[in-house]
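Heads up, the chain below is alone and in the form predicted alone; it's given as structure tokens.
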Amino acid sequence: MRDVAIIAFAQLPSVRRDVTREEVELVQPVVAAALAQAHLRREDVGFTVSGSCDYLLGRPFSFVMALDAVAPWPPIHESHVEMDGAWALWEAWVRLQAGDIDTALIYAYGKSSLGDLPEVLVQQLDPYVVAPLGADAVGLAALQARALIDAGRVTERGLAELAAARRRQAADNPCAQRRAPRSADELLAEPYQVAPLRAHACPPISDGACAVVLAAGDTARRLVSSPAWIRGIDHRIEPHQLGMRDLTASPSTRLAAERAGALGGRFDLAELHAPFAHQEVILRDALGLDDGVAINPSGGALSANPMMVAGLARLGEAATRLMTGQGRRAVAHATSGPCLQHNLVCVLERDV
């Protein structure tokens, strides 16, 4: 396997609805963002791959639209995934260890306002047994969380206790949509939106987009100071169907652990996309993190979830903080479907 690391990061502040800026107009700015940090010119890049989705945007073939943001002519070996942006990174990794080029740069935007997300996403389920039942993410989390509270792992306070936790580390973060620190008190002071889900329980509807440049072995060494190294990546999927899994429980996350090399080791950080509150808990305990590791120093999901953005960025904020010097291993992942239904495990570390 070659060594493989990111280099660079860059994303914009996530806000509950951007009104000024179409699919290009999200994607530019954090293209060029990424590629001035990675010291590198546009025609320098040897595979460019994106994640978003049509369904968000409401018309067919949007990443086509985008690619005027990378500037595709002359015309650039490109690819693109209708999911999470951490998938595609999945994919430019995978194509780096071919040999044939050194850089890679990926990138993901999604407007989740411009719809009723909740009816969006009821497109994702079984088409013929659950969808037409009308349960949406929120819906479906709910019963997660209530699984999770009757199995005695999690309570309500300790839901909106975490929530409150992350919302004091979004503070620091100028990206984040949810930054006001409020205490658990006030948190479980507001309404039900899916009982046992409060809105602090659940993800802030987002706008976004994030970009990530990976670059190989010495061509990495020689464009940055301090690389984040993946030493292991790997995603797995449960099965399609709710009533065949445990929801209390993440398989996919723990089998993608084991073969990224994340289970049992020490990690100083831990980027976790958890878009409800209460699967940080299962995330932690499919990773089997101890109470040592920082989890989600950058707010999480819980204080912006731009759909389609917020897997890359678990990944692009924890390699930024090895970059810059705030810890030498972490793990990050990223989810994508209902109740933790698709997972990836990535392992980064810097050098000493």
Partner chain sequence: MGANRCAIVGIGQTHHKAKRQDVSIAGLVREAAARALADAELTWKDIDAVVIGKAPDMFEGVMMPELYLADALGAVGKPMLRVHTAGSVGGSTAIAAAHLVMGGVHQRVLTVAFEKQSESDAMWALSPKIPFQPQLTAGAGGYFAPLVRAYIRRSGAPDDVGLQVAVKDRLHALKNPYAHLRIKGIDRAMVADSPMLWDPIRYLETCPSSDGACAMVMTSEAIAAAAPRPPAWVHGLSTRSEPVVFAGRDQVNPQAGRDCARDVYTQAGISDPRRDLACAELYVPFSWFEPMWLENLGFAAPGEGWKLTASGATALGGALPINPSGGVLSSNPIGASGMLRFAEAAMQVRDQAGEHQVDGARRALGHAYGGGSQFFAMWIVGRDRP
Second form
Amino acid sequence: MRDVAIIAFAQLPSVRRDVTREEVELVQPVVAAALAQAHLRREDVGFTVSGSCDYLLGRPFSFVMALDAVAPWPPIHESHVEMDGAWALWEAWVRLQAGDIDTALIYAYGKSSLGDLPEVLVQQLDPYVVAPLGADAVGLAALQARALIDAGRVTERGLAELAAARRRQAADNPCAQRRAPRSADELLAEPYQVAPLRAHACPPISDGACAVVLAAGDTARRLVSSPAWIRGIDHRIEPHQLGMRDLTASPSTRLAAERAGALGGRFDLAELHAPFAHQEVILRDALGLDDGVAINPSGGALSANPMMVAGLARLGEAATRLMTGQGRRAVAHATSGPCLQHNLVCVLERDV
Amino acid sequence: MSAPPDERPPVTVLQAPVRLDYTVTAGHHLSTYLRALADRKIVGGRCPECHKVYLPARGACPTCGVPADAPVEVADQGTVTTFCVIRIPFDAAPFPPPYVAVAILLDGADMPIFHLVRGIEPDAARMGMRVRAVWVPDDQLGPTLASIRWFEATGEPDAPFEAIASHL
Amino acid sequence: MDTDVLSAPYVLEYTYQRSTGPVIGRFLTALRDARLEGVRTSAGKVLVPPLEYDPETGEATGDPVEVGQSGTVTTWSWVHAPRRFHPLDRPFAWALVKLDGADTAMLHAVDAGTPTVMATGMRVTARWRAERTGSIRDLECFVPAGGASR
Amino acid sequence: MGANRCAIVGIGQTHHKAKRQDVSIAGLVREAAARALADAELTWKDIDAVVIGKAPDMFEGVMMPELYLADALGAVGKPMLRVHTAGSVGGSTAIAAAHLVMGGVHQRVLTVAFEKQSESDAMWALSPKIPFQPQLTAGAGGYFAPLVRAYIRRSGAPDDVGLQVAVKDRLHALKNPYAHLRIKGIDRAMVADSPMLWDPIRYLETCPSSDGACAMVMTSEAIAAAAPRPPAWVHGLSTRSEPVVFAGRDQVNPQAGRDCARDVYTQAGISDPRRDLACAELYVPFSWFEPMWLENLGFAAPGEGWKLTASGATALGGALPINPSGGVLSSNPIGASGMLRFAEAAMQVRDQAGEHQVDGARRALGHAYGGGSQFFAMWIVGRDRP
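Provide the structure of the form predicted in complex with its partner chain, given the form predicted alone shown above.
Once more the chain from above appears, this time first in line as the rest of the complex follows.
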């Protein structure tokens, strides 16, 4: 495989509701900032690809107007996935493997505040026998949390302690949304959203955007001093119906990790896209991460969860930490679908 | 507990009602444009790099990538660049067909807006036709493009094709 | 909130006409008859609800299999404040229920009154609507076996 | 182009109809995918990755349907990607899949594109009433009719060229058993007498609304060596996008289309597309777009596209058959329409097109566009290994 690296990452601070900015205005500043970090002019980008979802905004073709943020003139080589931006990054990484272009720009945006996100996410489910039940994402995640508790792998207090730790880490991340420190005891005093999940074990609803620049080989070395090299990247999907899966495990994460070369190695840090606290436990186990790995130093998706952005942001957060010398090797993960149906794993490394 | 089998034909179609409630926001630039319409003004934004005037102002100039939002008021009259006569009934249609939907390059703007022309026979619509806005009465003005009821012919001579050729 | 910014409600509303295909159609027809059916895969597993294609092999699934009206809760969650589109308008449980004779679990609601009644491994049984149209909601919910039925 | 060659070894499509009420969404995509696998003589287990495309999710009311369709496409345990680039998506999806092979990432890739428009109503799904967004047009026709008028004005074309395309593509469709519209006795008078919808576009000059799917299996050169039938080889492929509106934008002859065509011609070593290509499948949803795209793609000089159409050269049997399958005017499952163009081009060079085969076709162009004539995806496929 050709050497490809993340060389820039920019994101907006996630907020519960951003009313002043339309999609294009969410994207324009992060694209401008990422290109500036990469020392690239927009006309020098070889391939552009974005991730977003019409249903968050309730209208078709929402990605069309957002494209203005990259000023695609003269016309650009471009694609769009109706997925989290992490999969847009995968498409870009694949595109760079062909060898004829050296740089790619990836951006993602999500404005969950316009609709009622739990209701919107019902539309993701099997349209014949599940969506008509109105099974919302928190209710389904709570089934998974219960299964994990029943299996003795986590407790409600454990989830609160995990959430409290993420808040402490998020305090250092100006883009995180939940930054106020809370003790586990305070968090345990919250009422249930859907038992056994309290608010702290569920993600916030966020508006946000982020952008990443990839570059290959010598181009990456020329543009920035410490590229975060993608040593492996892979993703795998599982059956859709929850009743056909072992909800306490993530075999697709495990398989993607194996293909990406993430099993058995040493990592300094991990950015795991675990919107629900218990999912972090499942992912940590699937990836075989031990206590020596700093998990979600950014605060993770429990601290900010802009839909279609949060997965790409995990890759960007991990890369940024390597590029700024906070570690040499990282694993980043993104998820899609109910209860971790579809998982992407990326191994990042900086030159010593 | 089982009921006796049904005499109805087997199920082949599932009615699946969906209702999602959103609160749509217009964003800063679109809101500014719409609020100006309530004052019978058409206000766009100029790009600091290419100097083109967009209606409404843009968070990103589509060709330059920087905000195109230096406020500029443009005229409420302009030139029809192209049009189509809609002869098909349509749920969101403002009038029974036929009616004329036009792209209008307002004087002072660099990209057309879409609206309707009334007061002419559909067959009399022309590219290059000069038109002006017909505003609703003061008490019906609001932050919406509907503050302009439609456009009507000014009676001026048509603009030459060259004037609109680069806006098609 | 920026008061300069206009906002307005917007409702995205539509009734989709979903052609079901033979496998899902047969399941919905059985529900209308207050029966629960699954399908058998080539490996002999019974999938409930039925899938047209076996996730394990990608192959088309086989014959329909009627399964029991009762089953075992494999996991559950408790909804304190039902939403407008939920199956029940009072607090209830979401549960994955492995019906007797099935190899996979089905998602539905359990009308248990209080979460203290709920437990993984508990037995539940189907409660049907009187008016049935051929929908997963013809099965109103499950109830704890031997009690709590209205 | 990539370091690795990409071969199309399996092609499948559904019978396209206004309402495929006999199948679920899964059943529809499955039908095309199973045919593509059968053509390649491969099984679900042989596939390494799945790339799926479709237009807006609101057509079917299923958000991110790849999640629900993973089971039906044998994708469990595999990578799955969902592409959406408006009307060009079928082409963009095939290109994303081809890059998986060309980048050496996977060896056997299944790509599928679909739309099941009968689940809802295209007019509703494309033009919901959204606050602050003016609704003065009526669906896609209301958007594109002014562009057609501008083309007629600019080129001086006689106003019956659109009729000619509408008849020609429907005559081609009569040779294609999968086509949705197969209008017996179609002729110029029938089109001319059909209702004017979005003047100057008549009813029979527009595409239908269809349920349908298309699928292809693409493999590396090593795998293609064992393929049961001759593959189509990718000789060139690319995309170009430009903004939907900007001051001075030429929407009739968009630069993105011209640039994309130039890119694929360069990759394929083509200097004169009219001479070097046996036929082309162009995304023509309204009849007048044939002459418009002939100019945009360099088959004719600006202002001359209608002359090529009027000469009869673009009919089967002519010098440059355009849309031998019957095109989008005869079948339009929106999300699949672009992939159908790509697949038909591949069928032609595989000598697989049956009654609508162009004799001896060695190289063909597949073309798709979307949005406000702003997203373009194209490939050139050939009988010979590049």
